[in-house]
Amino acid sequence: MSLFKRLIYYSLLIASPILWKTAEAQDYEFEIPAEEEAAKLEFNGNLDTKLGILQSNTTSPVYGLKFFGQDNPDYLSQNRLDFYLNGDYRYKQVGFTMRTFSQYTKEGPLELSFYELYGSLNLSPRLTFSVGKRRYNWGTGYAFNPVGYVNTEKDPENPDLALAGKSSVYLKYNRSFSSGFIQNLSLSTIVLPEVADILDKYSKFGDLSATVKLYVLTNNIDLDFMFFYGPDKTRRYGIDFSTNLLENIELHGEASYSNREELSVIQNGAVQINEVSGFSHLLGLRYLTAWNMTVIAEYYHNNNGLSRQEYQDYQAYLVNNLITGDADLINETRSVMTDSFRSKNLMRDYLYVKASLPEPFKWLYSSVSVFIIYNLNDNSFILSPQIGYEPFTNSEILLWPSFLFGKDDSEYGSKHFRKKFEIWFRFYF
């Protein structure tokens, strides 16, 4: 069965029971002539100056590999400029979106990279089409998204950080109903070409990935049903939901089943690729207290993560290669770290909790928050408070320390730093 036929088959299979229930719902439509719209062009952005001081974890093999052959100071500094420039153009049914990012860390040319660059077309009031590099945010989780098949992986330490999108072709059909079991329904299809690796210009046609998502709003519950088909016949099936239990309590969750997903482990001192199948899932809530504090709590299970023993084997592999002092072997080990163990959350079970409060003690234009990411497999964690202040319009100052705790062979205890203190100066326009 061809890829296209598979997508049609699974889309109809998922949608058929819901569409059957909505067949008898009355659908009222009123066509109101639209006024002539003028072309609209908007630009905005921000400049972030980030200054950081890091206390090195000199006993960490990650630290030793990163800075092999370099000085090994107890403290490191990090200074950089991040510049974001966004542009949007709209005229009738046509749109164009641009999101750029540039980072300056040392003397040299300043190069723009495009986080998003795509054109969109409203083919009808219900049908939208876009093509280009675009960001997606599938899933209801705040720090983790097991159903984020088309997302760029989030950094759970900074889930709101802007990330680069993916080259894709996007088609969405949306329909609302005035009565019945379903209030709103949409069907989205995304096709993602593989990154060019043949002469840096071409990729294999068979490496195309495709996803389908069916969104349903029923009884004030947001539901998504997802299917992903990727290279090497990798398939994933996902569902997420979000609903308000009370006016100030929101419950959300995600579940994803994958088959033949690759997992890198260390066996007999070498990297081995295993295929794993099973469920990843997340359950979380968002709670707004009477004094305007927002609390987010999430539990995340990563089926494609390492067990405690597998992570310890990985750490032993790093240590054994580091103590050889062999420059070629150390470079090879660095590549393994980057290519096979690059995930922001390498292990299986995590707990994320964040509390944030605007204008504490009635301090105007300020905010405070604190979050913890706790690794339930090895009891290591990161604790990070934040203090923000807006002294003037379109400006912000953020103080952001981070503290890591855990044994030397644990995930957070083996990071290349123990403590980090950052101060951000942000300017908007």
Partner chain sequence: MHIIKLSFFVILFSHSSFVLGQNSLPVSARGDEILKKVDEVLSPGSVEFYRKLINVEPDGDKKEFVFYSVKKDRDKVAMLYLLPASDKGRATLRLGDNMWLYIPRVGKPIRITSMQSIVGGVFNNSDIMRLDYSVEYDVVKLDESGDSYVLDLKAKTRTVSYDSLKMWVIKKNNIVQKVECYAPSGKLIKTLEFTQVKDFGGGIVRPAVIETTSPLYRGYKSVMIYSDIKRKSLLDEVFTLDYLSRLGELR
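Go ahead and give the structure of the form predicted in complex with its partner chain, now that the form predicted alone is out.
Keep in mind that what follows is only the chain, not its partners or any molecules around it.
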């Protein structure tokens, strides 16, 4: 060690208590932070008690496969509890969201499903980032959404039902403009990893889907432009719009072009997957009449749906497999039903009309409505009136019958029930 270095070393050694004390003194000096915003944790949810009676459609192959080997009466009842528990935690820019669903039908282990479970960084009103399982609902249609590339398929019989989300990474940028042609603009990007189907834990590396959506509010019109990129070179391009034509009429529409979309059909008594490309579209309106009735009407063309002949082939396939009485084949056919033909809108062209009237006869807190979903390809349909009443705050009663009409080999005529009557008691907390 040189003389110079030794001098520095001993100087530091001698000075160390002083430095230590100084450091100690500095440790006791701190700035009093401004009063911090407290973390917020909130829970809410609802319990739906549902009592239902179904008139079975015993001649339907769907019924035969579903209840194979059982000798059931014509009328079946169903009682169940649907429990939704939601939680939101927020501290400054960090958020955590949880939406759960569990169903109870009989004593046994209760299964809890996470409909949504994600963390988010809300960096500003302009920028949001989240990771986890999150629900998206793209499109301006009420009952159908051909541009809903990241949506969980909704049930047109109950479009307002809470649904499960998808694991995803989400980034959104949002910007308003006080003057000019565009009033608001936002850009969303969503990346979705493939479902873990390898040992229920893993998926193939690189099997990612990605979507981009550009939203613009211009001249009182909501406009969305979407692009979807999926594995196996599936591409989808979409546009939707919504605008108020008058103070009581809203018009909306969606159009989507897809290429290399998979469509399952029955050919020569076996399932075959075809690739289809083309346009799906929807046009709808929401109209408020002078006596306060809201009418929603939508026409939907599903390019990825079955033709009348293809649906009949599917029904013939179910019948042929059912009459064999072969348990293995019947199990396999059930899997085909749930895996390849599970869509809520299996066919190509639908008309949806719903009319709802709040407070009929000036009965406050009650509502009546009726909807019809008409399959234009086979002229089958479901007709369903509803009566709702909120007797007390945070409670609701819903009477909900449904009637299905159509030939035996039509979509609604081949369901496993012909009529259904449900009573819902809903309690919020």
